[in-house]
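Just one chain follows, in the form predicted on its own, and it is written as structure tokens.
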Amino acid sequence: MSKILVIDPEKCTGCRLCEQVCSVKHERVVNPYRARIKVVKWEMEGKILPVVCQQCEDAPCAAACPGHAIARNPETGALEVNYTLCIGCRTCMNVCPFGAMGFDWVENRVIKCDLCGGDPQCARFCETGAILYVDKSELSSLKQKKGAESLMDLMTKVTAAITQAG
């Protein structure tokens, strides 16, 4: 059984709270840089997501890496960097395609999310559920209901707009 993150943006408040218990976790600080998980804010539009690894099945930054210190965990399914392989270049940072991969310019070293051993503490502390961590096969019930939900707010508009209108 393989776990993810799953990300609900209209659940998400802005709060930073997962950015502050990531890094206490891994760094044992108070410190959102050094999180491996960043919530990405546009003011003017008052959108907000969270982003973090997505934990690739076709991993680029593990393809990309040229040192090979970027593998998949057997237990957790997460992507882990292994500090002793890595080599610092940061091409892991240029081809994510999610922009998830981090530095830390405190240790001068790439940053990911490792999925906090398979208890992320990012999820555990969200208090809003816009954080789940769930399994990879209820990921497809889970958009199932919420273009459900989507489509069923839509169809409820189009009849409410039909039945003004005549």
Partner chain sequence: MALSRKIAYIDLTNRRVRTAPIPLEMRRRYLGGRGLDMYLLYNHVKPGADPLGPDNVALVSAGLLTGTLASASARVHIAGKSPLTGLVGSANMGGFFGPEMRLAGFDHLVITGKADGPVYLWIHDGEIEIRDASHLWGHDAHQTQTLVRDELGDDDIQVMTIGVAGENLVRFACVMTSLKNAAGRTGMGALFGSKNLKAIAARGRMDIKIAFPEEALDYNKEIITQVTSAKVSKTMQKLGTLFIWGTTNSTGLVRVRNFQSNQIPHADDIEPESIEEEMIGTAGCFGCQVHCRGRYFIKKGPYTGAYVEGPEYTSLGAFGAEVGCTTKQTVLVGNHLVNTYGLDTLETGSMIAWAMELFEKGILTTKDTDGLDLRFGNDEAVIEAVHQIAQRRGIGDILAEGPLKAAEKIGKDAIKYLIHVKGMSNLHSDERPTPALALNIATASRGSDHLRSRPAIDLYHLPEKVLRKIFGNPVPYDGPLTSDYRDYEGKPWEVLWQEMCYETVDCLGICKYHTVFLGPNMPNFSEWPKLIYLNTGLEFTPKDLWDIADRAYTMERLFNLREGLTKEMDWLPDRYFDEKTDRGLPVVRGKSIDRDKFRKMVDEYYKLHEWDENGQPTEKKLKALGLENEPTHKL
Contents of the next structure:
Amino acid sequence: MSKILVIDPEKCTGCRLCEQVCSVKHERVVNPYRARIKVVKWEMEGKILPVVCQQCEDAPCAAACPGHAIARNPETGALEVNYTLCIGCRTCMNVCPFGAMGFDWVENRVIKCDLCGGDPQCARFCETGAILYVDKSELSSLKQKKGAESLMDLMTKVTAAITQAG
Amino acid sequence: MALSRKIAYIDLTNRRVRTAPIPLEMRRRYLGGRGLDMYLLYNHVKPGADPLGPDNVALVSAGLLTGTLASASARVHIAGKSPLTGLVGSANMGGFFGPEMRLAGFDHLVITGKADGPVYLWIHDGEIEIRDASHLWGHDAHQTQTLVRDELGDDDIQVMTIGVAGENLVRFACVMTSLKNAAGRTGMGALFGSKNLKAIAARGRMDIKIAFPEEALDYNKEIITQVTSAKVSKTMQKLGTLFIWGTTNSTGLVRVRNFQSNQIPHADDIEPESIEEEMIGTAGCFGCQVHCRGRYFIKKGPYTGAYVEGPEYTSLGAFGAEVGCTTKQTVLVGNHLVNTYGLDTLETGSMIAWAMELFEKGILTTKDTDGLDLRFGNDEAVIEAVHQIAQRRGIGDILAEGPLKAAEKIGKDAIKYLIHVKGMSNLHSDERPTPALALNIATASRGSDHLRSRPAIDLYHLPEKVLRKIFGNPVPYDGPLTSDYRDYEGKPWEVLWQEMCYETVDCLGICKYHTVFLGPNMPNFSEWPKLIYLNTGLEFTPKDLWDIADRAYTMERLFNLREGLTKEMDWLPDRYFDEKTDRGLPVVRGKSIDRDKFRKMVDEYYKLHEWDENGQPTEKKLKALGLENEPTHKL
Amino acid sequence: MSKTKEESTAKKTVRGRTSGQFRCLNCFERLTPPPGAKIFTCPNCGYAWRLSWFGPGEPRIRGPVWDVNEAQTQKSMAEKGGN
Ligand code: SF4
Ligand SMILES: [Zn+2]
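Same protein, different form: I have the form predicted on its own, so give me the form predicted in complex with its partner chain.
What follows is the whole complex; the chain from before opens it.
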């Protein structure tokens, strides 16, 4: 089984429930700043983008880690930090192109999404569909469907405009 | 632990801050939020204090569950003596400020005195600074938030602020956060303005410990499902609170042209579905899956390109029915203006609608309005009036004083046309066909108000069995209850039950759309004890919560009585009795409130509360709630 | 029912929910319009409603068919003799 988190920023309402449940799951506290996911917002412009680890195939964090502390969990497919190997240099934070590697100042260590061991709480709680946990085999059809939907929308509008004009 | 949060006493005159822990006993007696605010209000405001003077107190409070796993635990409550009514001032808002203030270490702020120049508060990780705000003064509610974030160099900062209306002491100015979240009613923005307090910024990284994390996650999921599987919630996810219009205007329950009709036919352009065409989606408050806040860009006119949130149902009245306008552009722009000026949309629309009726009757003329043509349906005049109110220009300067003071200034028969209770205007709803809702606005502690005790589900024609189940818990009730919203029987209990229900969510810091307000089968006294326990470890029974709500509501009553409330003020404007509805479905047409029956309702409502015939809580009642010695100055 | 199996009030409530219907605002009948219908006349009382669909299979009243309903109301008020 190989499932992955898929983010659709257009569906995100910016409620930050994902941050909340993530921090409770991992740290037993509500503290969005200790969550493994962050909803980045440009509030006054109405722009929202949830940021979380993509579990990259060729992960820069794992490649750059001098302690070889980041490895894939074969069961969940998540890249996880092995804290006995981690030397705390934060190189992974520097190389992650998404800013998805975080730092927990309480435990003094880097933190990242571990897919909650196969039941990611963010996807469990997000009802808008902005965060989905789907099998990799479904990825293409998901995207195709979405593309088709917006095309269909457009076509309906065009047809309506033509009918009206005619 | 959520319970380790502190209370801060902030003396603006002397620029001193003192913090203290909150005794568990006070949590057990008032929970937090609005409840504890009412205790603080009664204890810290000197009797007879001028609401706009330094003796008034501004209270800012997180609910007991704010920020925790409790579905939409986003609320922060603001209180003080109301500059609008001189009675209880109280309003709460969602967004993200409340949770952030808790993450920054504080549950309650008691702000006293008056700063000698503009200031704002900066709350971060257990500390509070009083900072200069001269450079923020004069900026609107949106700009101010951006300026504070830029100045402190952190986009995660949450800011509550007043706009220009609050600075100008418009008596119904509100406090805002994010784009549209407003502690709207009773003029808390004017209270901030009177203290030279422009804003409060919060940013915190302190853990809110959850007592039973795994169980709390699971239960939160259950509660969310209970909320979002309801039809009202699904509707609100798309249309926001605008959806209510579908029922109210179709039936004939809206206030049109101030109070001259109860339905606005053919107003298809301002129907929710029409406004939805402008929306790019909806936004949610902290942890909320209902996400009722519409999002849109203005596409025409001088504000083209502005990004806006809303509009709320109330704005359909303020810039639609009440003022006789039927174009969505006016609603969309009006909503944007009240949000940036920091004005209570409801009071703003009501004041303008009233002025328009005075204009129609010749009580106001173009001489009084400097040529402003305040004819009903004049879209441009409505928008101009909003500017004038916020900037206190022309007739706006008088309207900015709120219903009673403005009526006094205008004189003549102006007061006869006011649709207010206790000096606060009514929602754009017409309660003549619905005695339960009429009793709600007549008796609510902060004046004509739909969020204090409105039994909105009374309109749903629910079977008696269902009503008994809801209204019979946690306190048994075996009096009458009827499905017919035109009845007078049994309604006082519904009003009282809703009072306790809303007081409890306001103490907990949860949004009202997540309890029995617009939908009947929503979380309430049965669910809350478990929710509180899993999050905080505190144990309460449903009846305990009811008693806490009762205690808090009684404090509001005591405060009001102390500040001059009389029995005569628990009453409706004469027009509710003397003029009949002229439109709508047969069930609501030709209706007015029956004076005698209404008197009986008020009396029964007092009795159910164990208040005497003058609406004064009895000694026995005060003892039962442990309030016989207030003020006790424990905080 | 044993203690461990006891269903929470939240869960019970969810199980009891219905969909696909709306209530006539005039006679309060629960009505099931054909999917996607834009106008639906109440078979019970004859009032006509403009519908909108806020989700697949979820109708709500957008507004009255103004003239139809106003005529109905005038008629019934006249029959009742004003009030
Ligand atoms: S229902 Fe609306 S107001 Fe309430 S918490 Fe959710 S988004 Fe905020
Ligand atoms: Zn019908």
